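What follows is a single chain, given as structure tokens, in the form predicted alone.
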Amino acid sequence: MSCLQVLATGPLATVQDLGRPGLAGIGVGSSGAADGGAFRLANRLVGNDEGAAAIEVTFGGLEVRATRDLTAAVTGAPCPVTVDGRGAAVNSVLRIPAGAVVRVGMPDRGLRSYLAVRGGISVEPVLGSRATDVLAGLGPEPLSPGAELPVGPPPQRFPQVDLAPVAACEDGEITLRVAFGPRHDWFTEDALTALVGSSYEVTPESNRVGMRLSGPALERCRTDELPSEGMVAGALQVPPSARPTLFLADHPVTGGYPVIAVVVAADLDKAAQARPGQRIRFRR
């Protein structure tokens, strides 16, 4: 069987697709790719379904090896792409032969790219999905070296263009929308203000569950505990520190500390891609 074999990581490579939808009730998290946009558009180029599992890397640094000729693509966070040495485009469509070598570099803005395969990376599936759940240790485990990923056979239809021309991501202050609540009214209205007033900085305590966010002290209005209640992506749940949390693709099913806001589902492509040191300002 063809497949990709792993020689180098980065910081963190897992196995992605779109996740598990539907299972919160029994307590599994959708997970799947953080950032879905640029996941989609992989798949598009090499005329994948756009479900087809793909690789998500994290700041760069992967490296595999393909053992007969594949088609991929690489989108998401811009970063410099070479296929045995040659220097090849992101967000186009890369002729690899038998052998060749692929390399992810470091990107200059953004935090995740993804490399996609004709054919999709056959992993067995977990609950439906091959994609990797870092909090829940549900699907393939995160890729390290040595690592062989089967790839499925060409889907019958063929990539139907070289070149997608999309647009960089920010590496400057980002913006996100958000609608307030469920529990704002758990907070002041100094905090409710501060929320969307102030910037925030992403902090190095971050990955693919959640971001934890430097700024402005957000201060409730009351102390008593809340039970328990259900959690989605895009959440801004805040902890003792009053310091909010941004939950992502791994997000917990549940939390037990007040959310104060919820970014929309639309912007969670962006947020995706905000790395440490990047600032992030939220618009009612």
The other form holds:
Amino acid sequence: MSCLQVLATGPLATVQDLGRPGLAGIGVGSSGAADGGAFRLANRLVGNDEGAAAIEVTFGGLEVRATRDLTAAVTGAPCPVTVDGRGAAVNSVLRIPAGAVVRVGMPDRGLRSYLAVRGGISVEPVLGSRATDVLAGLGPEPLSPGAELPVGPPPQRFPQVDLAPVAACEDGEITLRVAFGPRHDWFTEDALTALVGSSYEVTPESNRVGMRLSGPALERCRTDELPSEGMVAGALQVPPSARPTLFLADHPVTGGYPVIAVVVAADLDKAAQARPGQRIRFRR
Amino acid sequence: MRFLRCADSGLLVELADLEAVQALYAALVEAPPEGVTDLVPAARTLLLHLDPQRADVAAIEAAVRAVEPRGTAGGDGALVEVPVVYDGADLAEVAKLTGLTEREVVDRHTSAVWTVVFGGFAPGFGYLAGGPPELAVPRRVESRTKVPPGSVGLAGAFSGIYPRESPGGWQLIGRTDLEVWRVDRNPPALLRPGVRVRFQEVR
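Please show me the structure of the same protein in the form predicted together with its partner chain, now that we have looked at it in the form predicted alone.
Every chain and every other molecule in the complex is listed next, the one we just looked at coming first.
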């Protein structure tokens, strides 16, 4: 069987697809690629269905060897890519000869890159999905050196373009659009003003579950306890520290702290590319 | 009934009580409105996850208002019997908090028929309601960093079983060998919303 042999992973590399929605009733969140737009593009470039499983690489450092000729693409955070030591372009269709090593280096901006191979990564699905949910502990283990990832049969469709024009991830401060709610009335007027009037910094306490942000405190005007309630990706939940956490793909199904605002769905991919130290401005 | 938007990704429906949540969840889980991708019942709210490309929020609000509430929660109404050894680390504390003896705590826990009202916290974790009101206890002041799998606990008006080792703040009264969560089983969760549970003491 053809496969990818994992030689190195960098800080975190996981298999992802479009997740397992519909299972919240039994405590299972959707999970799936953090930057869904980049993930889908990687699959389209190699002619896969958009939901075929691919590798999400966090901050570069992935090295894999192909056991047969493969077609691949790297999207998302732009990083130096080499195939057997020769430079290759991101957002393009790459021909990987049997035995060649693909290296995905550290991105100079953005955080998460995607390596898709024609045929998709065909590890065994768990509850209908091949996504690794780091919070729930579902799906394949995060990749480690020595792992062998099977590649599925190539789809009937062939790659149609060689290169996709993609706006690069933003360097410096990024702006995310938000809508107040659902519990914005639990916060003071000053808190609402601070949230959209100042900037927040992504702290190193950030992962696929969410990003802890540092910046002005968001004080509550109601201090009673909120019974746990359902959470969406993009929710800005405010724990007793008064600094918001921005929930990403592996967020908990329910949460017990009030949500002051929610990032609009179209800006979630951009949020997933914010790296520790980067500043975020929220705009209504 | 109050609607709270979560930008274009969700619609949180705030309801009067747990029963109203159950009734609405039971109705919507059978026929979710167009554009709703998941439902998250909780103690006083039902969250509708939306597909921003397909969801017409005004139409969904109208559909939710038009729902004929059901008397029972979704699910098949199966009865799961859970064998428990009542030797939990917090059993004495629960007795103190409730003013009951440890024996009475166990008797009350085993005599009730509980119902899974919602999931959350971890895959396969079911919040069980319907127990005797005397067993309502606050969470532990300090949550434990490691609660062993199979631990049976109480918190607020709920009882629950930890599906796997995890941190947790529930008052632990016992443990069970029953595997409430296995991904290679269909369905993987024994404690799905609507399932009834009876605890049985084993020594």
